[in-house]
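Coming up is one lone chain in structure tokens, specifically the form predicted on its own.
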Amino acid sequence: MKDSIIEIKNLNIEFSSENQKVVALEKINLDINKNEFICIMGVSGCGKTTLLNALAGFIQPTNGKILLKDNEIQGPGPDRAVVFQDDAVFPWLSVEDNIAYSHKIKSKYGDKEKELVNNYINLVGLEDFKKAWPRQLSGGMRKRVDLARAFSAEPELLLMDEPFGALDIMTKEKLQEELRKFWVERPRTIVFITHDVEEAVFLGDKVIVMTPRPGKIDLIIEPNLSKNRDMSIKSDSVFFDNVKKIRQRIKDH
């Protein structure tokens, strides 16, 4: 049986100008199964943001194809959710609403998705905040918005581009420790992009570095370490083997 729920098959993208055609990305081949956390990087300019906004259906393949569970990406759809690195946040909306939003789109908010959404700002530690506006919340709590609106969804796919990137150290390895516990206790498909090593290590069972442009897939490692982790994994050999296997990676390049 097929556990792959995305199917990457001989993806190219090229975008042009009147002086010029730039090749974002190269022959991406890549399978995606069900429930795994994939982390992308490599160096700016790499296509990896190309990639997941070619996986979110903003943008279309010059060559090849996506397909989520059988069917051809066409464009975006409910069954992908996005986190960017900037805030999305509603700011005319409570912690609670801006979270509820997806089903109340859906007009499918009866008191199962109240109790879901309830566990949701548990979960984030946003109880005491969740009738807050969003100009009340530091950055680091409107970031814990954002993820938690994006797991209440239930999305096939969750999409995460540097999510974390503006934040300071503290705040983002507390997130990011929030986001593994989020993943082993709601199983999710996530694409997340980064360009930390140390980031795309602790986060994801599987890392993939890509090459300079034109992007493609020039190496993929499984870290291998303990399913429920914290910060303290960083003083462990397995991960900092890891790390410096990418990162020399990277600097042949």
Contents of the next structure:
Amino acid sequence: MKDSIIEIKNLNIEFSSENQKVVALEKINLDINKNEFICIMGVSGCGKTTLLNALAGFIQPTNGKILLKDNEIQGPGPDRAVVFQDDAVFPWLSVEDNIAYSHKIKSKYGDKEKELVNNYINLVGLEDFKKAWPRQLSGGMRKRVDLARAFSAEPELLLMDEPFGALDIMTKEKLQEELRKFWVERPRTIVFITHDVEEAVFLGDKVIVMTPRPGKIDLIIEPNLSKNRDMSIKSDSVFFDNVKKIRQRIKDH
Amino acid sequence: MKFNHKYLSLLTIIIIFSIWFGITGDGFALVRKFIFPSPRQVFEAILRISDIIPLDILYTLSRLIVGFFLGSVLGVTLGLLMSYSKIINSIFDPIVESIRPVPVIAMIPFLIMWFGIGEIGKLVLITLGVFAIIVVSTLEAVKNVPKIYVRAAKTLGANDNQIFRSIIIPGMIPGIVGPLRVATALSFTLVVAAEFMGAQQGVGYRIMEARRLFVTDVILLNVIIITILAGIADRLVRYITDYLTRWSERK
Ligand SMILES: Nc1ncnc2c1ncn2[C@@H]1O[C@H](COP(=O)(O)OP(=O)(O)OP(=O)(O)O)[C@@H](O)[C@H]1O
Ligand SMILES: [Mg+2]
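Having seen the form predicted on its own, please provide the structure of the form predicted in complex with its partner chain.
First the chain shown before, then all remaining chains and molecules of the complex.
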């Protein structure tokens, strides 16, 4: 019996242009289990975004394959929602319409969908901003819209590419706590990319450390922290030991 | 001390009017009526031809509105179709690229030969001019819709059709706001030019007729009328496009 929903097998991705060839990912083998919260960690340029793009279906493997529930990934689809590093909230839709987007494009938007969308709006604490335009929100609030929009599509897999990278530390930690709480309440399979060691250890139940280019899997750590957590865990020695271990490993590269 | 800069603009207007008063027939008469009529003469012209002014305005505006509407609807439609389909793009790109740099006014003699001096030639002129601006800027505006929105929509389950309707169309609107205003101003130039080339009514026709009869106050009056209309039209277009892009950052 296997409960992995994603299987990455011998994945290689190269980019070639007329004057040079870049091997972005080399021999990646990884299984991702259902409802697992995985963080992928690595220095800038090691191929994290490339991996995420391959999972999302925006780029095709040079060699090897990625299976989603035993089917090879062909292109982007609603079973894999992405929260991009850059702001991707649709500025011409209200907060509510953004979060309802995946439902409203299907002709069916009934009471059931409305309630679901409302739940997510409340969950990210934007009930007072339902009708607001995204431009009227702060960066942190927009990120919340982005998260709620991805969650409300109820995808098989949630892909997040350094979603909090551009935020200040206070907002970032608050959103980290919220995201973790979100996930505990409504388990989903999440692949979360970051280059922030503490963020990776705080959020993930599994942290995958990648080598610099060409990106390979270097180390897989399961920090074994308590399921429900908030920032106070950062003073925990288990948390700290894991952070130290990863820091040391990256330094040794 | 707070200083309202609007007063400066008001001052400019007052000075210009004073100069106009001062040097034309009503003041020192440095400039003869024949060269440039005085404010009083323009006012008298209003009373003299008050019965034909509304009809002239009606004719001019009808031509302008129909031409502008046709040109922009055709332009936006073709621009969207060209950006949607590679085949349509390949077919129409040479045509668009070759009419784009043509100053449409240069086509007037042909338009008269082909369509006579009736309404059709005038409409074709305005439509063509507006179309050339709008089709090119629609293509450009679609290209400038950030790719990240398209990608996000794809991962949220939108197909090509839905992306086109829910991402490309709203995303390109801010890109054609400026061109729409330019096209509005251009259609005023074109409608006057079209009426110069021959008409029985219209503000442009009245100017031409007044030139033949040397009644310069009627010329100036009609210039003022068309200027005011163009100003109102610009406001209206801005009002509508501001509403359509009320979600956008700008402002
Ligand atoms: N479209 C592309 N064409 C050519 N090379 C590319 C392309 N995309 C990525 N690369 C190369 O692949 C490597 C990995 O890039 P990637 O964007 O995946 O890094 P990353 O780990 O996400 O870095 P960062 O943390 O800075 O976002 C880089 O060396 C980059 O130059
Ligand atoms: Mg990246």
